[in-house]
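Have a look below at one chain only, the form predicted on its own, in structure tokens format.
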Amino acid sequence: MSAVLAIALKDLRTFTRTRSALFFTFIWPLCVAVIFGTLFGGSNQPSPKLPIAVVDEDGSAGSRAFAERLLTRDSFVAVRATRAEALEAVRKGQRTAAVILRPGFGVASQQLFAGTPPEVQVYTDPSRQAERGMLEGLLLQQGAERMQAMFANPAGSQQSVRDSLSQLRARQPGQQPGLEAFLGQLDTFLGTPDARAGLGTPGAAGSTVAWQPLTVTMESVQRQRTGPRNGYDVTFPQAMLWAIFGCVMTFSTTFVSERVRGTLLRLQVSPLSRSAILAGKSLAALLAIFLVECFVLAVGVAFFGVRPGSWPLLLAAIACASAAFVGIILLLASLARTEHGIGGAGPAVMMPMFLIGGAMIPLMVMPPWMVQLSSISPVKWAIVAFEGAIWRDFSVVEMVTPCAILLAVAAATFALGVRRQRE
């Protein structure tokens, strides 16, 4: 065992002294993760247009008109929905908010200055505070546009003002003289040519008019995460595979280089067995891959908001992926007899794996035929295992399949690589 550890430590020291190996296993994967994570929308900044679902529970002419303005407003990407559909869309993250026009909205809209303001109920993800404030402001702005609509149609609005004045006198006779004076003057004003010309609103000297265009009630709907929280949840699993790629090329090249230079032969004529030599080299590669993966993941957690759903499952995925690619290192090293040979054979074998396996194109955006084809690549199963523990919320049972496939790849490639090394 001490001999195996000595060989492993020797290979690890060789690995850390190679600058190109350190760059392609530590720096390059992080560059890939950060650049493409940013391009894929790494942060959760508010969208210029808020995607909302509009529910009209009133069904009146006033509520239909208000809903129609929401659907055509430039600030929103709005769709009509039922209450259940709207709330489900918010839970799944498909919509930022569900805007529900409550029963009685149309009647309240006609009572511009008296009675209860029309009620709008808004359901949002509580973590989206910026969008909540923006949405409330836009709804109040649209509610205030009713005042502008009044002067666009003075004749039609005059009756609404008279109804509001009658209701105010019936409910609170003499208790709000300033508001009564204002409504009286507004009634008179709407009958004048100035109102038809849209010249503004009158005001009563010394009166205070308390007017609220809408009552906006904000409610919370806890979002059910069904996708990555941000772009970095997608790109950091890919970066972990690119770190593995650097380790695979470095250790397979080192193995071939030692065979060409006679170092491996000198080890074989020593008291060490061939099995001990291969075990030591495999242990070095396993430790290097495991530590590099952990390093890339730690950077993602510390600086880019990557939050694994299950640390035990993620560590299990990292261990299985490390074992699979150690076997691939041994197999690659057995395919080439010279350093130039491994320099050509390594990328020729690995790049197609990475291309179809999801390390270049995220699995979630691949066409169906390519997703099926990717199943032949161990890269896919490593990424599925990483994503399953980071943001797909895999259970232990769901994690069994990718991890079992990786372990099967490890067993098959290790056995074939060892056999070829003995030939």
Contents of the next structure:
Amino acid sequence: MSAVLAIALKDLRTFTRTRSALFFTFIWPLCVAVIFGTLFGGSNQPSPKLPIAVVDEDGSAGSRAFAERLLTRDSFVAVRATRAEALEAVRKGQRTAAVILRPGFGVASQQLFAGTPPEVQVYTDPSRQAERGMLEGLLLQQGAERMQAMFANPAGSQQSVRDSLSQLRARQPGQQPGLEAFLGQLDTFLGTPDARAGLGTPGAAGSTVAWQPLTVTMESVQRQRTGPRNGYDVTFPQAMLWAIFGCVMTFSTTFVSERVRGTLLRLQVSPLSRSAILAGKSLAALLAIFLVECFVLAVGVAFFGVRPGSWPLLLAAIACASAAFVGIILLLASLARTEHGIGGAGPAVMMPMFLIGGAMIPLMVMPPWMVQLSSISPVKWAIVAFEGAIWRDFSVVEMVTPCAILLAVAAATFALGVRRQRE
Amino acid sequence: MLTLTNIVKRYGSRVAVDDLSLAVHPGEILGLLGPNGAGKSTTMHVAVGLLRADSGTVTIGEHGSPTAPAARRVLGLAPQSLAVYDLLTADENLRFFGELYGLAGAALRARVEWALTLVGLQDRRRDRVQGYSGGMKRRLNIAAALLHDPQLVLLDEPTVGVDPQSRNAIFDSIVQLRQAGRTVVYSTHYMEEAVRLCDRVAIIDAGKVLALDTVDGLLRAHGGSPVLRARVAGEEIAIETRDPLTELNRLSATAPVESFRVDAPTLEQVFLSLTGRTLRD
Ligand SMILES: Nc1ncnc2c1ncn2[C@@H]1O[C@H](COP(=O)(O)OP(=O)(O)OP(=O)(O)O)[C@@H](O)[C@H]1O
Ligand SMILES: [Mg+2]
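Right, the form predicted on its own is done; let's see the coordinates for the form predicted together with the partner chain.
What follows is the entire complex, opening with the chain shown before.
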């Protein structure tokens, strides 16, 4: 086992020292992804702004002001919509969230520290946990800003304090004497020049009374299958395949080099079995392919706004694709006798496979006849699996088909390659 | 230690090894001396199990077939073609080959150290092999075969392209191996190497062992008589004789001998008398 690992590490070390191999597996695919991604209409800087739709179901002055504020916030790209439109946009993935200001929002926002706070309903896709948290935080922040605004405009706020006070006295006379006293003093305070000079937030208020300036209720809308968010969603899966291409060329060559350079003799006279030698070399190829796929993906995620819909499915897709191409490496290596032979046979076999498989022309823009033809290429199934996990929102069941095909390719090419290597 | 019995190996219609039998004794250095294409490398590859003979058997000591895992552990081969990784350093190459034999940790470090010292590559150990001279690569090629301390070492023309000084160093290390009780099979087409190093020499041509004996034994049996070369009265004379002194006396009685020398028989003559061709053809 340790000898198998030693072979794998040796091959990986050699790989990292072959400059051309590094270029074609790491740099070149990224160039392809970025150039074509930009051409296909990738946004250069993926917007950190959340696209949302704002629905004002209240229509009062208070809700209008709140909606207006949302529309102008830097954190959002917000549009106004009806409830139906907003939910549809979320379902289609055009908007991350629908923010709905419920009826009664205006009245509730007149009340301070007591009564029902104004209510906001937020509809998002349940998978978008990070965006949900961020949205909720931003909404609560905006709710709290209302309190600050009060102190920024003492004269205007005095009226709402008085309203709150009178409502409180009318509904719950004498039940919250502390709050009554506070609001009375606040009323007085807002009339003073001190308040006009501007003060910070009322620190004591929140801690004495369990009352929030805003309630946010989270609702789920299942997002439907959509198109890619931008060009990079399409070109990065392709780039992962081009990176694999580089690995296929490099590692199929290492098999042949061992034979040509005579080092295979050394491996064969050692106590290692033939299968152990093949296992070691295959392991190196597997690890390399896996790592370069992850590398390309990581660049896409970190800098180009690629947002995989499902990480577990993507991992499965990457693993299956890696296995398939290790088999292809073995088969390719068994076809050529010399390094030169690999240099010729490799591209000759791989290029058509890549071209019809959608590594060059994206599957989504292929004419129907070509899409059908592409099914004979393992490259297509790898891309389908990657895209399925990145933006096609595949379910586990949908992911089974491409992954099973990739594993079948792996098994067939591996078996054939091993048999031919034995000869 | 190694017994080859009636080995036949064909490449297509060409017979590379032709009914060859050979027994290597434990602790000896056995030379395989023959011209290009004689079948030395093929014989070695059959002996270590890299090639399957078309017929005949190979036995490695008590381990039987060379492909048995136990037999592989006692075998070390330095192939004729350099078999090291260019992109790795000498250190990394040797560590890797050691790991193939299950060496690890301090034991591996010690063996790598020993092997580097043996072939005099300590100061270049951290350089990548692609920057080595041909002779340095060849020395590393030998070191890689010895790393796991094999009982039976097969060196296939290990000194091709090595300068005289390094060659001497390699000879010294091979002699050291014999002193340590290792068995060595050494192929070459240089007679001088066979004479200097080998306890016994097998003369190989066209895939057959033509003769197998100590160098003295071979010379006695196949070398013919020494040749007396003299210059007598301005005339070059060469006389093949078992008794050059008597011949010289006889010559000096007839005319003054201006100069003379006695050429003792060489393995070249042995080869000539066995094959009718010279070794260097
Ligand atoms: N892979 C091969 N395919 C076909 N013929 C081969 C192969 N290897 C060796 N031969 C033939 O077998 C014969 C013996 O070759 P071998 O390499 O054993 O000779 P050798 O004694 O080692 O020669 P050298 O001193 O040149 O290394 C030669 O005629 C050679 O042409
Ligand atoms: Mg040879």
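Positions refer to the first chain, counted from 1. Take the two forms, find the largest set of C-alpha atoms that superpose within 1.5 Å, and that set is the rigid core. What you are looking at is a predicted structure, and each value in this text was computed from that prediction instead of being measured.
Residue shift check between these two forms, rigid core fit, residue 62 Cα at least 2 Å: Yes, residue 62 moves 2 Å or more.
Did residue 322 shift 2 Å or more between these two forms, C-alpha, core superposed: Residue 322: C-alpha displaced by less than 2 Å between these two forms.
Residue 332 C-alpha moves between these two forms by 2 Å or more, core aligned: The answer is no, as the C-alpha of residue 332 shifts between these two forms by less than 2 Å after core alignment.
Core-fitted comparison between these two forms - CA shift at residue 91, Å: A shift of 6.0 Å at the C-alpha.
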